[in-house]
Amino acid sequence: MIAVGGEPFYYLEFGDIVLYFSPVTTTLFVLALLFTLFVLASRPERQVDIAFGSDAYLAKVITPGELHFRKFMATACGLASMGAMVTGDVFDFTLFASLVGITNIGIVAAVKNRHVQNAAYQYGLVSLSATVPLFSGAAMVAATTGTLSLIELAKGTYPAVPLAVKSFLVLGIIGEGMAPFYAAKAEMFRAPGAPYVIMCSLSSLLIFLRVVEIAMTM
């Protein structure tokens, strides 16, 4: 296999699914592991407001039960920007980033702000819209190659995959959180909650790197 990525050096196998580890991807997989285990071992911030032209100032505590809760979905979501570092087909890929998308929406879900839940709500629409071209491209894939396996595209041995397609696997990813759409979560961050919150960021930025990695693999 040649990918742009490097000769990868490691295949896990669990029937139909193959992960596989290269210098990219498994850089990529131990950025997020290493998120995800800080997530888990730590505690949010208490986020101060402070009144302007005054010493007022309004202490946010984060309830236990939003803590929890918070916690699941930063966990879920570094797990999955994990398998999406790793995956070695494309419709699993399109799933994991799917998730990541639903996942930074529940990161913020429970906090009761209404510019933090106006905002995760237009961020999902956003997000929910980009599904069409993201699975469109990953349809379009199986339908030009007859593969929908990133070890067998790399290889060289099936039809090149358009240019167009790839462009609706890239576009899909946008959507999920990159710039320009990025400023439909930028109210997000309004949220309480660090690192939950900072999770969004990096599950978006480690998506978008692997998503570029792909379109030059295929």
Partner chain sequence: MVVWQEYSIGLLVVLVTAIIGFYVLSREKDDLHRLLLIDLVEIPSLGIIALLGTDLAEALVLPGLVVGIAELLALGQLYLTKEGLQDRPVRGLHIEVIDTSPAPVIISILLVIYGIILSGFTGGGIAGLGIVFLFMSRGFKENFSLIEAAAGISWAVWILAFFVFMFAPQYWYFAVMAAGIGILFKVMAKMALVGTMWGEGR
Second form
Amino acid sequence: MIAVGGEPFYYLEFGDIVLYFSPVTTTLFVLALLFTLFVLASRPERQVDIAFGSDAYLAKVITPGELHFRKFMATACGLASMGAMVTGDVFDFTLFASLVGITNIGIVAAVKNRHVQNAAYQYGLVSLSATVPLFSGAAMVAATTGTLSLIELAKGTYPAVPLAVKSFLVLGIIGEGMAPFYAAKAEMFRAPGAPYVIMCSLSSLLIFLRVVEIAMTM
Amino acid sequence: MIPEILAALFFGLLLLGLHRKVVARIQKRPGPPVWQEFLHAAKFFWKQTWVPKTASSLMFVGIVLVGIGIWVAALLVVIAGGNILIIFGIYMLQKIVEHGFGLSSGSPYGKFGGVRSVISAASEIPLFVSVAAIALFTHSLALQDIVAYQAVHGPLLLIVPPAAFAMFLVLLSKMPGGPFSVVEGKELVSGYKTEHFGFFRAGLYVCDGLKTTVLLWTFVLVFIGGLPTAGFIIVMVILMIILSFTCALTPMLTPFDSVTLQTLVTGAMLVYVGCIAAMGVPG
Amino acid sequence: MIRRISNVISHFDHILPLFAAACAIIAAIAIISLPFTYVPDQLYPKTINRASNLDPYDRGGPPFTQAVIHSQYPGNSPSAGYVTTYLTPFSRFLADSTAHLGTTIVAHPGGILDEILYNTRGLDTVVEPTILFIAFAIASYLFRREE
Amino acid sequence: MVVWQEYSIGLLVVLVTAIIGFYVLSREKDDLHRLLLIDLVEIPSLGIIALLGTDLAEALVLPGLVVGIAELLALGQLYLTKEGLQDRPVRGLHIEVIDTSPAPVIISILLVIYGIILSGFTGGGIAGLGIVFLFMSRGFKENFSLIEAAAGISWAVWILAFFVFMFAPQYWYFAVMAAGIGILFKVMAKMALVGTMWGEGR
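Could the form predicted together with the partner chain be shown next, to go alongside the form predicted on its own?
Now the full complex is given, and it begins with the chain already shown.
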């Protein structure tokens, strides 16, 4: 019984890493899947900027090369969030989270706009330093309980995970793109190409939901 | 299923109308009739509709359906007494929907609305801290179990008042004209809604109606417990009036002030939950 | 006060210092709550066979036989334990004739590390090069766009 | 009462270093220095993983390391782009001996052969080094997208091998060999690409 997410009804085994589908993880997985498909199918918008001092306005158009690259990044981001939603292993989850972090950088880094690139760089620095609390959190979970599997941890027979270790994990996820570090992200969101930029937002929200579930399960 | 959805929609729009009425009366205006929002929705259904030339057309149209879809799903989860995390997950997806609305058109006003909706994602964090506080007591996040727990131990509103307060702030951030409602600020025309007109705007009203009902209902279920239907309606109306008073009597914050305030609340909540966890839960 | 805080967080240059400070604070909290119990019953415990030619990475006995692996779900990977001793013919010759061939993924392929990485925790390893792959794609895209 | 074991003492030391690292990071203003400092901060995290003290720790250190390197690579390139530092007129080594004699080719071929014999990660590294050396010495305008495609395909082979492990474990031998060869070519191609990315911009 996974206390917080409800009873899992399907397990998918990859050796020691077992993916599980409980009501909560399945819902999140399906949402990630739907949005990924949605994002893949839609074309980017043409962002309109007003040219000050005259009546003119300009529409920014995304070049085909950039379009392909960002579509690829958005898809990878979607796949990573899907994986993070259903994985039943703490370390695997942190890896998926950092994959989400780096695809988010990729989605906006391709934009040729100094301001956006600056924001992307700062966000990238945060997401890179966030791997420190993430991975150390996962390692400390293993050391203090002797397992990394959420399914085992949820059984309650293992020693409790110290609160500080949980905070490490949550802080790591926050660093991968949640508020209040969103301020940097919001600047990234000024980039044109709504469907792809939305993936950044979606993936970090979903991952945050999942880490709450994980922290409460442990 | 369809009657429930329609009832929830109708009720939610009425609540929003009530909100406008209360705010207007506080400001010494007569205000629109209570069913004004409903009339708006009905009117927009028959208005002329097209997709702007600069928009990402699939996204422009699809995001309306997505918005309606997620709130219908949330409503069904509430009715089924499902997991509260799913409801809050959907609540967070509202951010994505706002973002999609704002960015898909290419309009700068919509874009600012969308960007602000991303900034205001800070409002979600108090939500999760309050969820953690609840889980410490109920040991489950299924709505059924939470309601059952309250039937035995009395309303959670009295057991964990700070959690209720945090969740109240979250509700507040989704009310039009509230201190945290930076997303639809009037300096941005209509924020993320700017470019969606006609039929799409009607869809937005459907979204808003469902959203209001679902959020208020969840709040009542989680913090007060199971009630008869009439009781639910009365408590939700009272809650709405409290919210309207708060909205009318507080200034709207700048986006980053709003983030700061919500982050501070989150910090306080974290300390509180930490204290509960450290002292051990009675019962 | 609130205004001052929001002025700080509104600028993205301040995000990294904020995050670093948060990390430092959490680390300090971790130090305060420190003595953590280390659970002795760990997965994949480390035992080193000093006598082996494959020292320090021989934990699986002779090549192409199944070693005993203490994994989380032994039932899920029936072939666990074979990969511990994967050697190419040439490295096998080196291993047989000298005492200086450690077999790990960073020295030579094979060894218990590969067993964990490839077999029981394969999904981790799939995700990890995917990160590398994505990072690489970003770098090469940015690099090439300038040409 | 929880006792102070070796694990907790080790953790104390590593966490103190982490605090120092993060403190420095929070004071640093320069973008490039921040990037370098983060690399420094990552080391305590590897330390914490290593304190696990099992084979699992070793297996976890590797992804940790790779993620750090990968993000460093991407961010480094992003830094160059955002600062507009593309004007690096470096092309090859331009040493006369290396330009004309057949030695670089022979050395490269030897390295590649040795790498193939070793196979796996190290083999890929060594073979990749050989190719990088060849490119450096001759300043080839190599076909970037071709190598990229090769890297992608070998990556796919490698991933495929993992799925064989998971879904058809009875073919583990085939999977091991496919993985060993896949990673050989993958690392080789990646190294070659990274090695040629310097100095070729305008």
